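Have a look below at one chain only, the form predicted alone, in structure tokens format.
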Amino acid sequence: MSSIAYARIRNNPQFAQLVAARGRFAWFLSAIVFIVFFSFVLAVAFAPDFLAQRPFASSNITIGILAGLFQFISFWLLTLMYVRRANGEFDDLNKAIIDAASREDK
């Protein structure tokens, strides 16, 4: 593409809504990721106790390690998330930028 074409891209205003929706959604996932973590960091170093509890009794699987179980499923299932959003909405903004650019281009 030339430089003509990406400056009609940039002064779209699609790609502005794009831009801001896509940055709006990775600050929202990013702050879950932030609160996730750092939940579990500090229950470890100020709740040590807690996690070394066993909701069952005759098993070996403690508090702490279910925690951390839940901290990867929670950060897969924002992954897919991510993934599913940016396949869907933000490609079809994608790709409407795009054909509006090379529209005018002919």
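Positions refer to the first chain, counted from 1. Given the structure is predicted, the values throughout are model-derived calculations rather than measurements. If you superpose the two forms and keep the largest set of C-alpha atoms that fall within 1.5 Å, you have the rigid core. What changes on going to the form predicted together with the partner chain:
- Put the two forms on the same core and the Cα of residue 56 is off by 2 Å or more between the two forms.
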The other form holds:
Amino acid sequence: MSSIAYARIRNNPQFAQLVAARGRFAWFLSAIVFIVFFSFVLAVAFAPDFLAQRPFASSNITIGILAGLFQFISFWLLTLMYVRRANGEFDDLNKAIIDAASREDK
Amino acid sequence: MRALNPVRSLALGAGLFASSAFAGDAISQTAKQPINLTAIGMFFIFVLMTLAITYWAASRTKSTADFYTAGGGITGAQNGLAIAGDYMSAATLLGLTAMMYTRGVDAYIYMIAFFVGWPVILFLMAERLRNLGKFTFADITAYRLNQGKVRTMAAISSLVVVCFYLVAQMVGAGQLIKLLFGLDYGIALVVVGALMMVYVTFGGMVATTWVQIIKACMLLFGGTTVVILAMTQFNFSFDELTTRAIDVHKLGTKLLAPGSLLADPVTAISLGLGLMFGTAGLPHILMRFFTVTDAKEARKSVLYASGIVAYFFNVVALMGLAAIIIVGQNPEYFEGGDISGAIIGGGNMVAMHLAKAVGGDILLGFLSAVAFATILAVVSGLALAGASAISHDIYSRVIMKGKATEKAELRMSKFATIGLGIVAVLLGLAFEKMNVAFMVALAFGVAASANFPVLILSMYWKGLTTRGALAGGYLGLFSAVTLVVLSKSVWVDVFGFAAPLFPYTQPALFSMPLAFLATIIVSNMDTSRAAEAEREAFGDQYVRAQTGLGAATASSH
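Got the form predicted alone; any chance of the form predicted together with the partner chain too?
Below: every chain and molecule of the assembly, starting with the one above.
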């Protein structure tokens, strides 16, 4: 691929917009995963008694199990959110940017 | 897979087993189970099916692109299943079930650590991997750096990861097959090595992918069936299951609370980092991202893979809990019929005993066949990743400087596969009686410390230069290996010293930041003209990484 096409895309304000929006979204979701997971790890290390508590009188289920299940489900939902937005909105914008760059070739 | 402690407990169990068999005491009676015909029959069907697929795949494996990446034509759903198949090994099924059975919720916490790398790989790496890579992840790290030097380094650390992982899998395989099928350790190793060589040399990535897909489906089906049958005994009530489990388990109510496993925060964080970023640096996992058509499909693969992995971990957790009552209270599964004694075949047999208890010999046979198939799928993926580092990176790009013909490179990749297969069998035989747990720690440690920092910086940081990459990569490799050697699993368990010099099991918390620091400092100090050009080249690479313009496309047939 020619350097000219790359340079053209780099100068396209839509490219800057795509990169900023997608990057912000990706880092935001990553930050959620990091914070939730490492808080959980620290809770395991420093507050195991809290995780051993049973929030419902009628059930054996502990906060630790709920926190684990919550992470499996919510992290997967975050991947779903990312894939939907990246494969939809961001890829449409991406296609427009590439089309614009190749149009100028003609 | 990738279960660190599970692999460790698997390997440890196997190791203890082997040594007691060696001593010729009473336990050795169970070292080799009677030949299990149902299991062998079912496994035979699996082998026939995969060989038929390999035959079909061989006709579609003509170019190097076909061999390394199945021509880049795999869909997101297929790749997601294959990634899950690559990631969930026999240690996941057997080791994690056993861990849940003995330690309760501690094992569940462990599984979360194994899962949590996937969302991060998606958010930060998946699309860039696909847009920049072609056959190996060194294609990305060497994209704008010195091809010869950076590829050599990437190939060395890839081969270190692959070899240690392969040996750990082979030793586990031999011990497991001895247990499940009643075959000799040596014969089991040769069967695994030979089948792996046939799949990979003839069918390349197409065959490997389908072996992994079929195995993932078998694993999901087998695990789900066992759990459903087991849960009928508890009216599908989690509370009934756990109440009865708490009643009989020696941990009592602590069964459902975090225990001692991750009580030390440094261990916990180091393990979390090692698993999270180790996964993102495993060459055979990274390679799977080059098999899909585009970034869209690469993202979808992670969505499918992480969904399957999350589901299966929860299945395994339920299996472990159900086994506490169904297996743990049944004298039939204990040495001498004493339920306070040792489980027949060792702790890793818990999942198998559960299958037998709820589904008879048929389900036991099926699950045994699944375990064997799992080993084959994992070693095939590893061998292919190792072969591509040898043939694509070292032979084609470094030695022949890109002038090798496609035919010669393809031939080299097949020789490399056969070579790796032979090495794996020989090392497997050599390490039969050893505790190989350290090899898995090493594989993850090197992946997180040597591969991951250079890879992520090459994608994200303009300032990376060849000197920086070499400094960080080699330092990461060296420090990860050194720390593992000084840790308990080698210093005490292998060399027999009284106390470890490095008190933790996972080196990542120390070796990974070291690699990052070295890469960044050396890159920043690098004022050479080459470094200037490398920084310049980031602009074009960045556009390609973000848009996929100029990315390797699927080959047409």
